[in-house]
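The chain below stands alone, shown as structure tokens; this is the form predicted alone.
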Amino acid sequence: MASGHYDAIVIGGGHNGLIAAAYLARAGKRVVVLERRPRVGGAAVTEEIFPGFKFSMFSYVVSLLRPEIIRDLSLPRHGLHILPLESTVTPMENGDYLAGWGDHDETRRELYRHSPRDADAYDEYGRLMHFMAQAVKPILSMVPPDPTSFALGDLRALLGLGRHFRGLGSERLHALVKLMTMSSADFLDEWFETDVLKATKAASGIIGTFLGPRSPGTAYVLLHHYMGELDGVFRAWGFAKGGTGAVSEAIASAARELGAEIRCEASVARVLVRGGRVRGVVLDTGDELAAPVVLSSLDPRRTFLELLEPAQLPADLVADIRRFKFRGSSGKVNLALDALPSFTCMPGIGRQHRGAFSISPSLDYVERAYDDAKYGEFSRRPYMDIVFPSVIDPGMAPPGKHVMSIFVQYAPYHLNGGWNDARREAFGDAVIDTVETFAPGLKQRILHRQVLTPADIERITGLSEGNIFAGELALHQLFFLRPAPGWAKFTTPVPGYYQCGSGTHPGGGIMGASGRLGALAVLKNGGGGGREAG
């Protein structure tokens, strides 16, 4: 049964398939974006889990989220609010800590008191990164070329890439190499000798992948987590006023007043094609949508082998697919406290409360979280990023109580034995167990326990395999080869139907460049698709 007809159909109401419908409805197409789940928003909700405490369930922290985007949808007049957080305290297996404050200065005196060499490194090392940074920071907006194609469009654009790079210079392109390919534990030896400054820059190198601190290819990663821009300011993460929820609710908010549809509790069963091309959707219930483009926000494994048949495929592409890696490996445990824990290494409650404290008192202790989970098990002591929301936003929670959102790795979604109640609460009291050992006292203040692992992200979100950026971010799954070589440029083999997601490039975390480049190539293609489009 037919049930409306739509200039483009969007699958998947993340804050990339509704970036995606935003900028179709502001090119003045007649767009709809289609949400399984009661609300908007993907892995970037908020929620109510426990009366008068509110989560950022899964992501929780915003940074990367496009400059562009921002101004392009008004979205601070729509709500979106960045609270900044202002430091990220360590603490040591010693008791002692090492912080990072907002204030560069102090930063400087407070890693002199660690190694006076490190703390004439650390200008130089930023200097080095907020370079490496602006030198990237361009791809993150274009349609990654296809290094094989002797396409016009491609070769214009290899080239420029070619005059970019040549424009860094000798000593800053080997830098760059370097960080494309070595370990974030071995770039950063290079430059440091404070083993916890290091495991602490290093865990930025981790989130999203299943690799260590040691792995090759982590150094990208922590690049990539370097880009982090708010205001225009690199470098700067924050929280959303109201959770990451509310950054969702202010691009749907902006797609609406654009004149974009959204259906939540819509779940689409496949992709209509017919005649070699797409002709729309059919939802779980039968009801047919009719629109000459799709574009799908969900990762590659269920846009290219869930919502349509293998036969619609090339089979090298079905196979690309196949091999693409999920490898979920980061949990959550989202705690609802009567207050606030005090930390062993900075007694009492203070201005250490309004940042970020990491769990990564070295190297090794990172490297042996990763250990455990490379054979199968949970993290028994895991890298932890803890932040308390409330703190900065204290609508989060009831007056005088507390929320507290831990970011944990390793929970690897090929856990031997698979997950179950047990091991999910089994994991989630290592979490626990852990940060007492930092946090003495923490058991008793706990209220109410949210355990998420990557299991219950791909249940309650459809993440393939719970992996928050709809993909690692290996060396191998990104750029040209995101997500399969060939088709990068955010189309596909069926003329019509294309892919906005985080599985494309430039990857994840709340960062809604893959929703953008999505609708601009929809909107250059005139609504075509297939290989030579983009």
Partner chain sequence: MSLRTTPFHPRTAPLSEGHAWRRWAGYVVASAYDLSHEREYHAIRNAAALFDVSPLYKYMVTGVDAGRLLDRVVTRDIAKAKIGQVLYTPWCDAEGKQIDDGTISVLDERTYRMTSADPNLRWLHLNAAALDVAIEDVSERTAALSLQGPNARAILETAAERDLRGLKYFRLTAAAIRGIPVTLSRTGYTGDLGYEIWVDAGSALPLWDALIATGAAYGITPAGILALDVARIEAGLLLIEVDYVSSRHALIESQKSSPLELGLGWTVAADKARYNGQAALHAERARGPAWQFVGLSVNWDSLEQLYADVGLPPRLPTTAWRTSVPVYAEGTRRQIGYATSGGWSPLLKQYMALAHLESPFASPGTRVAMEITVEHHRRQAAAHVSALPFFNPERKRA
Second form
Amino acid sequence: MASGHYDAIVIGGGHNGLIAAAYLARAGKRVVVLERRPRVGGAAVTEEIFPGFKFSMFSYVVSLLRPEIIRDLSLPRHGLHILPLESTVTPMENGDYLAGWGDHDETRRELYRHSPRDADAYDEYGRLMHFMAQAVKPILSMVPPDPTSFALGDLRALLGLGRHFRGLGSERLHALVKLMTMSSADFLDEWFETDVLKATKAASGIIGTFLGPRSPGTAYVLLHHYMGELDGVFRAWGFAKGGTGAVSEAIASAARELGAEIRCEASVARVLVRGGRVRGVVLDTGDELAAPVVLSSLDPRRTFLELLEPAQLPADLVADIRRFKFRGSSGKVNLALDALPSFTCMPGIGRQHRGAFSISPSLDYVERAYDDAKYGEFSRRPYMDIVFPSVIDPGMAPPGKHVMSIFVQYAPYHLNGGWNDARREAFGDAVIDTVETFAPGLKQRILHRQVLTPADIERITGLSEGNIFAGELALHQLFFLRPAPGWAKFTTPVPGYYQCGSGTHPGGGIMGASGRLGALAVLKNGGGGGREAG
Amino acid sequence: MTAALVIGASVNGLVAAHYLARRGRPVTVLEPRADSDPTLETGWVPPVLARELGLRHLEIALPDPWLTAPPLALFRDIATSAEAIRRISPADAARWPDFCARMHRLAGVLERLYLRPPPDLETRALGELFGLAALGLHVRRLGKQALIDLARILPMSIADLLDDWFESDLLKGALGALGVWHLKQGPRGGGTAFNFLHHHVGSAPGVFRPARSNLRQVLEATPGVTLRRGVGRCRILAEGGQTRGVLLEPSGETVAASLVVSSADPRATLRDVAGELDPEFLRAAGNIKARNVVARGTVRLDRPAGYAALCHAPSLDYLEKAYDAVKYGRDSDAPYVEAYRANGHLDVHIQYVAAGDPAAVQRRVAEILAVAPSQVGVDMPADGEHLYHGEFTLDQILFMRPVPGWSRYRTPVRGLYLCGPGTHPGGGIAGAAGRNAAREILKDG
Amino acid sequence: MSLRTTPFHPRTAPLSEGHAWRRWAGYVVASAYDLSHEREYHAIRNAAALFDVSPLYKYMVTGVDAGRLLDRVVTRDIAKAKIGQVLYTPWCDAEGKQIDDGTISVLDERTYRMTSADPNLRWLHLNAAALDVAIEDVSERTAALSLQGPNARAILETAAERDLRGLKYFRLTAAAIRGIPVTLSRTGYTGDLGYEIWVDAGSALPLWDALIATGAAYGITPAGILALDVARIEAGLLLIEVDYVSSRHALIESQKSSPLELGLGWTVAADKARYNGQAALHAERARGPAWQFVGLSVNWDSLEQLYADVGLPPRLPTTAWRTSVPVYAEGTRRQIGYATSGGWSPLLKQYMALAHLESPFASPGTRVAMEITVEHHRRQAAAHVSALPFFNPERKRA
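Please show me the structure of the same protein in the form predicted together with its partner chain, now that we have looked at it in the form predicted alone.
What follows is the whole complex; the chain from before opens it.
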């Protein structure tokens, strides 16, 4: 053995891997995180891509980072500072706009301008969503019970879950069924008449999916925003000071303080299995690291099919993981700007730049963007979510200069003919040309541009097919089906080998729940033994 | 015993009427239209109906091959179909028997759910809880794989499901069409796998098109109920939370009754008694999605067609593109078309059509079926008139159908019941809703 | 991009000496114009106070079925109302829990104006299924002033050049003030003689000027919300989101109240066509509501003693408070309810509060104890249940 002895090895230094390590270290385990890249963070990294200009290269907003993690790891003390994104402005094709502001009265007044009835409906919708978020929230922090199991613990958990849902009362239970099964467009149609409002809300339901706003199964993502509000005091939703990399750094700092070791540029080639259980890992260099417990925060395809040999797994699990859908659908364009662009719908530079611009002028617009992707092309006129992090956090760009982050959908991983440099630039051009129609003059302000396709996301972060959620968040890939039936409890068929990435329940966004639950699963099984035992 | 009025001489209306009459209740069926509709009923006929109602001369027609999608033909015999599939894809042929078995087993779970009122998840009643528990056990007894399949497949798109199994576009198109049958969804839409299974309920393994039957004609000929045809529009009267009867328009005749069972579209039925309903209930009823995207066609033939049932849906992408048009309110230029041989003509199902130009649809159908446009007649879909009185999407089934929380055929108005395809288990299952409704009515005494 | 201002803002803004504004339904209105609200309060009871009440939500309901729609919504019987009548009424959800309260003015048999504290446009539309009715939000188009106090009639009679003695309590009439067409209703939120004046927003400023000019001789005083709040507690009038939570905003069942629990049983018609919440309200009436909304009078001697114990003279809330304060059964620690508004009545010389009490403790005269914080310590002050309103002058209805 080339290295010291560990109780546990965590593969992958993304936020989930770091959180898992921190929780294990907190419980007294000797743990090491192995990160392939020179820095931790995975898809939550801040990089100075152009001199003086820092970017949250991939993930750019903190979404629902679990309050218990913020608390348990004392993240604010380690530098976590989440700043509010104050508004969302949606430019419309007729030159008007729809704005949602931080202040309720102001938002109501704006909605009223578009539809007096929608202004009323908005409050009631918000209240229903608040209840729905409350109903769903406990599930985010639970290990999914296996409904096919007759084990006592599973039955008890299932009964508890049944009681929880029945306790909601019929009106809310039905609303929840609707949210879980409907398309966001249909769900919103029941509430609102303003198309641009529905488009903007629906757009949040398609992020990271290979679905359009009219595809069933997109409605429940509408909840995410409201879950963030439940955690309002923790500001689990917003923009991290220093970019999303600062979130990873804060977690890494907490993990180190708790005693975890973090090694960068340590790429794991495979997981070492001997005598029917995990023994450690083999690095690309050929070095071996031994530990009785190994956790993979990588996506399910890598966790099961690349780090292990198929022969080490049951055939139906291999088939299930092969069937697990990734289909990355989003890209990112990062711009360094000489100056902020002015949007035609709300001219000038002002507080609107402290929030997001959503390029989702109508449901048809977003749906057409999806149509392109369905048939293997990137959207000619994509849905985009634009923020100017340097306005919120001046440290992100040289004084007076700015960074602009454009999240783009759809850019299918399986592009007809495949991605190459020319297609990447064509994609970047489509994005810039589209923004330019809403903010003329943007092009002249661009100093540098970085275009990231799903293929780039896969290459750099290792996320299979560039799926930002480490596997589609579709109903048939959630809860006890994530990543595969029977293996949704963070364990694997190889004793000692665990999962803790976003490809497990609940997955998605910078939530961190998977990392925490993965670590707790290890601890519950008494994995690795204590320091004393070592 | 209270006399009952049943609105609509549809299969479900007639089934409900006969079940009520068998228990000694005088029943009058009011049918707005004057003539009996000669067309056959599409959908599975639960055998229990024939047994319990003593139906005679029931004929259930299922052609063999049950579907032709040249050059592919699919037969009732699984091995014969596999042979046919082998000519376009040996891999698909090899998977066919397994696919048929798996789908049949899942449809069996639905079948069990369909011959009773939908499970009431909120119940505290002991009997209901036993029912739920029995259902749970039944599902679990099917084994782990079936349970996982069910959980995974129901919310899936039919495209994802078929892509898991098959490689042939032609086969996937022909099967996928059943997943979008009467839906304003493309094969990539979530929940279309459920729609596929729904229409497989009661079928033989390996048959993925519903049978057609003369059930309605047989019910009409069965004695025991009074059938009044040509009564015009039936407007339900209610006052003080209680059903009072039916007003016939335009005659102005009022038929008094304290028990009215409507097989009409729930939205129309409830609109009649809107004054008796809570605004939130009305809102829920108003939210029933019933977007009709199917045109009906008839083709007059000079010579008999060389097939009994022809499907034109050459691939999943073809279906998806056909759907794309209707998303933006246009008729599809390349619609999914299915033609059934009837007496000297073809009955044609044309999807997706919004409400555009009938002449253009006629031309497209003629091209696809290789006949002259003059031979084709097209009935464009009327807005909101859905064959099933509500789409089969996951948010509109079981205890969500027709209105969440009101799935047991009752309405907030005493004495007014629903029994049409807008209620559980819905269209495509002939008479099950009518039977379930009648049994609930009898429970209320 | 800021809050809205009312059509009277160009006149009210320069009057605001302390720049004390508050939000009301997305508008800014004056808390008080003077540095203290005291003079404004006394104008209500002694002369005439002029309030800008434009932020109220106002809906015009017109059409053959307009009356039927409102009858479906509210608990009072609109069908029995006469033209020119104004009805104060609550409205409820299907479970009989109160959504909001407001007034309905019967302008003619097909035209009604509804005012409310919360938005109700969508609710009206939801209730209008299958009815022949048009609902229009006229909140922005219609400005409103409230002129309250013993001199209110004299001012309006002079300004409108007509006799208003015939305009009875909760009746309305069309009139013109210096040529400006207005609707006058004998209504208000002070429990005093008073009127509300409804005018097209475009004529708001001339109307203000006319009233101020005419009223000068009668002591007209522009007044803000702080003064109004004291007066409305004296009058025993409910304030939504303070004294009760709209069932539409409640997060849990126990936050909701029915009109029967809010002292509005008189508005729940015993015999009328079906309306929202009817069955639940009839059932509740039959079994008796669990809660009552009552007045509390804090015992002066007890209050004085609590302060004397720490060596202080009694401290009195000169502005009305709007927090939730526990109420106990006398001499016990058993909480039997909570007060939601309270304050010192400068006119009655009495510490009063509005409270929700469990029904067995709600009959007038029942002795209870209300929590009072004396020098950072929570104490119980003796109090007794009072009939509402605390203040009910003859001139209100005369």
